[in-house]
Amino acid sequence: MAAVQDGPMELDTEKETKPEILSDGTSKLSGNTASGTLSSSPLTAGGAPKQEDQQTLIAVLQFLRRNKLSESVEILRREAGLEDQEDSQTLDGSGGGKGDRDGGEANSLLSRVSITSAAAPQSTLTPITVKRANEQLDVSVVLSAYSQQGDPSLYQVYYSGLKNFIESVLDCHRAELSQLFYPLFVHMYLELVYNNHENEAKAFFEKFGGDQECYYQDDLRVLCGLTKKEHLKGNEVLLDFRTSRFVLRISRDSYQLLKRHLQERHNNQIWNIIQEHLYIDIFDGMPRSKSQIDSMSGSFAGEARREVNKVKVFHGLLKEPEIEVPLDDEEDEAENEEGKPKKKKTKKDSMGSKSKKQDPNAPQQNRIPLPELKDSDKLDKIMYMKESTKRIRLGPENLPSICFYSFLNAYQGLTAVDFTDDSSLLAGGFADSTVRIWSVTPKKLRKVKSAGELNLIDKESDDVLERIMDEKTASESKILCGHSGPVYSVSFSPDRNYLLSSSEDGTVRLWSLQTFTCLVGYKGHNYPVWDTHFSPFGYYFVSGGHDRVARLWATDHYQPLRIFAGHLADVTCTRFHPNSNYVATGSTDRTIRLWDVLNGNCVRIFTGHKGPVHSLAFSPNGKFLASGSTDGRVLLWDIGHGLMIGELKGHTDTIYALKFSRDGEILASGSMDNTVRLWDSTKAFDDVETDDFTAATGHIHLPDNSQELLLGTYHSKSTPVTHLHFTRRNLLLAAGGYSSQ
């Protein structure tokens, strides 16, 4: 791995200083996690978060005096803000002159704060407070490594010539330099912004910014709204973009070309931005051409860095418990002629999701803890596998049928949908605060009886099951009331006895199916919450919302056990892993993630949609992630190699909807354009060959064969698609609002 610092050119080390710091605190933040333990770091505005911060830039301050590198500290001061106190009202909040800058501004502030533990530091969750308790200081700071700035006439002058020579270059190599444009424009654009230059910085805009490429128009659009110095205080977007360093990965050829044309022209402004703003991720070999760069482009802070997509995932099914199979229905099975019941469950067991042996990619069954089967558990294991020797072997020639579950006269807004496992019941999220479940079988809803009627019942009776349900309450839904905002997901538990559902009111509330009432209100994030899911194996569940992190949670804890933190922008969806090992999230800020829920570290970063990701589904067998966005693409992902290995184009609008089927032949999509398509999922995942080559590099290159890969599609009449599932035979159930616009 070879990052831009391998040469610098007319420029101080020292430089480097102030945005290490920053974006190692946020790769620490995306990386860690704690359990249980939230509750110990305050969200005062003030408190502690504020004061890590202050005890880290005096560590350093403290070092580079030790040492004698006086140099350094006036730069480091100069670079983190400290000279600017009448902007930041000081560093505790109390006025602070001109007059103590020159010698003892560093003395002062650490007479000030308290450094106990400056060296160590604090739980790694507490980061994730800073940026909205102390936001301000932090932009202030941050923003502090614009004000190193040239001539704002020759802004243009620049920007040209770095375009002119661009072009001017062999094809192979002004692919991978093209990638430069767009984190340049943005960066000379804040720093005419951030020192007042207005005019320049709006002719700036309005000459270059249409040359970037098309995905990158609506951060464009949020950038053009910020025309002066008071604007970008505050601004979550540019404090990202500042602070995550944009990573560009280039060939050596080319990085050698970009590094002589700046030396021969020495154009310092140019490098002084790329050494301070963006990360590039040098390799050796041949330069990547358009069409692959393309694939991997389009995320809010550019691709991944490799070596984050190096880490081992155990991405196999852990061993099925043994389950005895009563002895009737072995003699039934028996009596069958041909005994094609066996045959059937034998070639299922072999192509399916549950594996009997021990995956060698398989993490240890212990791994992380996991609740112990029940009775009822293990009677609804074994409808299950006796229900699949009756599923249908799905193919490109033995396609699905498609029940369509149509929402009419939704005028309270339908906004998420899900149906248990056993597809016996089907929850709605509405946007008026209300959660409405339905019984899709003959069989009625029905309310355990009063405890006092309890009381009454004889406990060893073999239909006790029964006896404990109230008759009168019986009706074909139930309406649960509780949030205070639109509910935006509902989750239904493996066991069917709990559902979840996720707010606009930053809640997620878990309700029973026995007394349909509400258990619990797990309270964490501070905005909406846009997703929550279920473990496979129960217990656990994660949710996602506008805070920009997800929050892994159990039943029986009011805290999160893990926080999830890396992504630049809203969590829109989150899947686990068939596992459960794994979770999934994907973002507004185009990437999807995957974490690890034993220690909280992100082990893959997935980059190549243009917009919002806005569904996830894994694949049966824990290989492969699909991923739709509003860019109406699914993209297939190899999580074992961490790489893009497919696109599926054919949708027109956002893709609400993923689903393999319960063999993993067919992937279901479902889209607002009022469709549900079907992939060949086998063929996508057989035609690709990943070496080693490959997965060292990242040189991916994608076959255009969507409409090879298209089985059908199916149109309904005016109803977007929010929700697919396939039952435990591979039918295809769909659902949606109808919508007479």
Contents of the next structure:
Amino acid sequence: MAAVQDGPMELDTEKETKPEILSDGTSKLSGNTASGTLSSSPLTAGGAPKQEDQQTLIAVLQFLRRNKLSESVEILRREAGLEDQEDSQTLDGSGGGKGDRDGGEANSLLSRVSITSAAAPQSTLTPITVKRANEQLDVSVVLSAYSQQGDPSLYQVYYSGLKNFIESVLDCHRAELSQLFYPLFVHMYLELVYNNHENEAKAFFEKFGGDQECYYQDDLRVLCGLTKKEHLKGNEVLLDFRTSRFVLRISRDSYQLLKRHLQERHNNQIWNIIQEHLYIDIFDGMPRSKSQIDSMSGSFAGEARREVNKVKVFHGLLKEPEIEVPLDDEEDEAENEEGKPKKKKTKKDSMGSKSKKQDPNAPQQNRIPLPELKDSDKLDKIMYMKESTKRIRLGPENLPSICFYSFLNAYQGLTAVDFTDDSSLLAGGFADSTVRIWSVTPKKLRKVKSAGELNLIDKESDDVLERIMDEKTASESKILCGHSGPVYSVSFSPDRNYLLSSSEDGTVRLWSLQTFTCLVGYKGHNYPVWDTHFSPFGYYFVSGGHDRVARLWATDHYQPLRIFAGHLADVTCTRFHPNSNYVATGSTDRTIRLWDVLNGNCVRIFTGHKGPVHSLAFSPNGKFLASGSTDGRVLLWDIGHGLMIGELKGHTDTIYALKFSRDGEILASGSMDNTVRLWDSTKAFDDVETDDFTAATGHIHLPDNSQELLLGTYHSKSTPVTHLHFTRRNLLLAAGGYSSQ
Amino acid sequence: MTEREERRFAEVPRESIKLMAESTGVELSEEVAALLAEDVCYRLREATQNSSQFMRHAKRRKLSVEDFNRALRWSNTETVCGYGAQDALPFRPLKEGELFFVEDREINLVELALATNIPKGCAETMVRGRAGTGSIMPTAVQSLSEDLLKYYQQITRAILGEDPHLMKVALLDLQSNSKIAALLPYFVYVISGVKSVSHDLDQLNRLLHMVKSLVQNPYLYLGSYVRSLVSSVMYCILEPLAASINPLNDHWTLRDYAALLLSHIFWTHGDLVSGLYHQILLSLQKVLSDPVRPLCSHYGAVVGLHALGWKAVERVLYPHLPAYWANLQAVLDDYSVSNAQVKADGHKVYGAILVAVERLLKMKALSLTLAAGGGSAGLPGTTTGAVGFRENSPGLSPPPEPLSEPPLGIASHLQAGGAGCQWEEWTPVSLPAMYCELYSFFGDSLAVRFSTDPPLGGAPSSRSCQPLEGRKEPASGAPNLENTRKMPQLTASMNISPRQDGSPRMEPQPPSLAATVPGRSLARSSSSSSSVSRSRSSSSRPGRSTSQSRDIFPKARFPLPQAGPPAFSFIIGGRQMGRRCQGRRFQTSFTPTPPLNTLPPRAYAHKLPVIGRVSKPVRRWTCSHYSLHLPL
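Starting from the form predicted alone, produce the coordinates for the form predicted in complex with its partner chain.
Complete assembly follows, chain above in first position.
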């Protein structure tokens, strides 16, 4: 043990405090703004000890002072008085921190309990805004961990010693211990680079770079271009690697084996790295097989710790509050075939008998405050009901018809598409920073009349809603100009009154579909905003961008209500859970995280993708999540258990669109490879559930049944599929820009 | 300090760095240049890596200059201007030195500004929805790929171009290429252009060849396009092409070829064109009966009918011949100089008709031979035309192919397709009668050729003395034979001889009504089956008529034979009920050619079928068929 401890402790502590402080600061700010809308939410007890908070505060103040932000200093001081009571909105850090401690305790061998617990929040919390503004400070701190060094010439010996050892152990352990190769390799290489042993680093890379798993190739490519200490400073990818502790899951037996080996050999160098930069999540039981490991690995920071995914997630659906109609209960819908007026009554009756409240997984109705339904919303709900009675029941024998909307002459580069829920409008975001809206139905798009003209209208008349529209402006499509960079995503509000667009210019804009003007520009990301998505109940929306955080906004607040920080790279896609209580984000760090809207905690981390995640879709019942990435695979996740339950292989290029049919029987995926594929999601979910569920360990053995699940492949002609949408009757709409090349 | 050996990416050499430094007036040491070079490379790579995310989020596969600039901008670096063009920039080597540069032409802004040809704005961005169900979607969404488009252009250019060799290659490919299904509509469209090149025999020919290639391509499913193809071919057959004005143009060959093609289409794509058969017969007939049309059109009609098989000739050309003959004769008899050209054309038509009717006679005889030959009684004589083979089928659609020709697929389809559309008045004529009539037109020119056919010559004499038995046996046998050789429907239409036994196997086919004419001393009468062969869909018909024949035959059988000179008596049964009472009866003994005067006074003009009256004839038949078998 003593040998393990000889790292420079002061440096460690120093490095750990500051980044954490900074990030906590941001979360505090966000917490304050959030209290306006989410005041009803119970505040969770933060995990961070008080002492740390103090340190945090001091550090932030120092930082602000150094940057001559005296006003901010003042504000923060004022806030500091309240701060102890308002220990709210801790981000992922609190959860992570706790989990860490548990892990540490479980793992008495890694005796640095206090240090790990302190280091963990730092590892997961590095909002880039802060880091960038403050690169000098941050980087030197982070990298200083490498200042300890052994003999550079011995690195190869160390590594190959370990390699020989791992290759000689029993098969069942070898797969598990092989997980060590990649993180060790990277850390040793970086250590060499950091200490200016350029030649040794190159030789080291040359010798062992080829051994690494193929799905790390992208990272290795970045790595091999990096040979100077100076380069380390600006490289975010590697910063991530340093700042986060690579998580490995290893069975206790394998771990003992490794430990014994390293102690026998007195291989301190490697042991140090394991201690400092890796987090070994030890479990009791059978060692995992190679395929099990491969299916879960691939992300920047290794697998998710098991503890992270233990939090209870209320994935059930909300009861429809106003009209007493359960939204997604088809049986009820099928029951009443009468017309509109009777519908409500029968609904209410049926509601009395079988109450959906019994869904144990549903969150409290008022867990997060939701906007009240307007009359128009109720009408729309009724329309929805009517439509869904005519819905086609899909299945393997009954595939949906597909209608493909091609964007022609899209020289501006189509980057994003969205349909309204009732499939009446279509919006496209373009690289020339415009947003265009088309009416898909014969009904034309009209603006509301100007204020002066509106004054002349008889407000008492029955058709006032019709009268306010300006017939002269009727057209099939409208252009919305306002962004100053490519528009990367668009999202309609459920009531079709608003449209959100996010852009490279760092803003999210809210557009009115009544006047076709921009209402608000939400600034906060400061870097390109890759994705934005409206809550299924409207009012809230989430955005994620290059600054590695996702933000939760309310349309009437110009500042975010929550900041979801924790991803190690860009947040590429964001989706609301159907019950609006959770937000899923996919990232370039190849993980998917699920965040609790209520308290901002990260409640799930899903690893397994081998490339940036570019599309997400929740199943309509809220139980499952599908994700697609650049590696052309779709992964299916069980949210409740926090498990990967399926892998759909077939696409040959990035999957940009995923959508479940209205009843959840079919999953449609659309890709850059110009195909739409349909998958039997019912079977995919059932196949797993019938297995003996290894929920306890989370080591699921995935059946390789993509081919059986694939129900159809439909090619478009040089038109990448950008968006997919199921109409209320289960017709599949696909959209993409025709590219002539 | 380091040599770049094992690098996997492009590098800026330190020489370049030094050069650039010098150009700004800075002298760099070797070491500094090396360090700088390495750093520059690293920064470039970093920027490229960063730029790729902009590409990914713009959902593109191609990294653009714009992406790179964005990456630079976000890392607070000056962007690179002037490379925003969509097209690739030409990268040119300089021969003298090892120098590569991007071509950068000077643009005359003044000229550009004052230019009068203002470029049109690019088309407006629009959304088009295309729906497809399930598996249809792929094709529904497709437009032509670049490659196919190119192929199409090349092929059409080659076929319509001047180079005969190229054309051959193109046609060959068109005939065998398996991947051109998507282009079919385009080719069909091109072919439909025949109407616009009627002055150019050459082009017409090429287009017809194109049709042939398409028809022969085993990978193509022509589907409904076959109609368009057929109409193009028909155009070439029938139209008084502009090219025909010049007598030097050999449009006759074109018509022959088109007719050949038409028959080819019918033989190979019978399933697709079934519905067309009647239409085509009709239009051919219309042309033929229209004296205003030029002779070349008539010629086309004749060769077209000929191409469609002897049954078509029998049903359309033959009945129409007497009427037409008068016109033709007039032309041929006019020896005036001004008429020379027309007369020449007339001879063409004459020749064509001759060829057609000869084949008709031959085939008909052959069919009878075959029918009779198969008979158990083996009565050789019965075979001869005497059998009075009638094809009397209103609904029985198109005459099937000649017996001799093997592929028999068509009739069935035709039958099926043409079920509803019956020909109105059409009475089959017995072979001898036909021969007589034809002989009356063509005289020896016909006889000469015909006489080469042995069965006919010998037939009459060998006629047995038990004609009725003989008749009967073959009757039942023949269909069998035919059955084995042809598709059942076909037999139905052949309907040889009375089928008194109403053999069950024949079920689908229209029963034949056998009428016997137990004549006087003259022995047997051949009664021909006037079969009502309306489509089997026509309800009660078959049953009734069969029973009828059963009833009747016995009667017919017994009044039997007296030996005598073989002779036939025919009754025109069936459909001509109107005239039935007049006993359209032919009595002819075969050995001596029947004297011309025995020819019945036929009202040729009225014999033309009138299309479209589907049910009427049947009804009439129903009430009248008893009388059909009146003994003469």
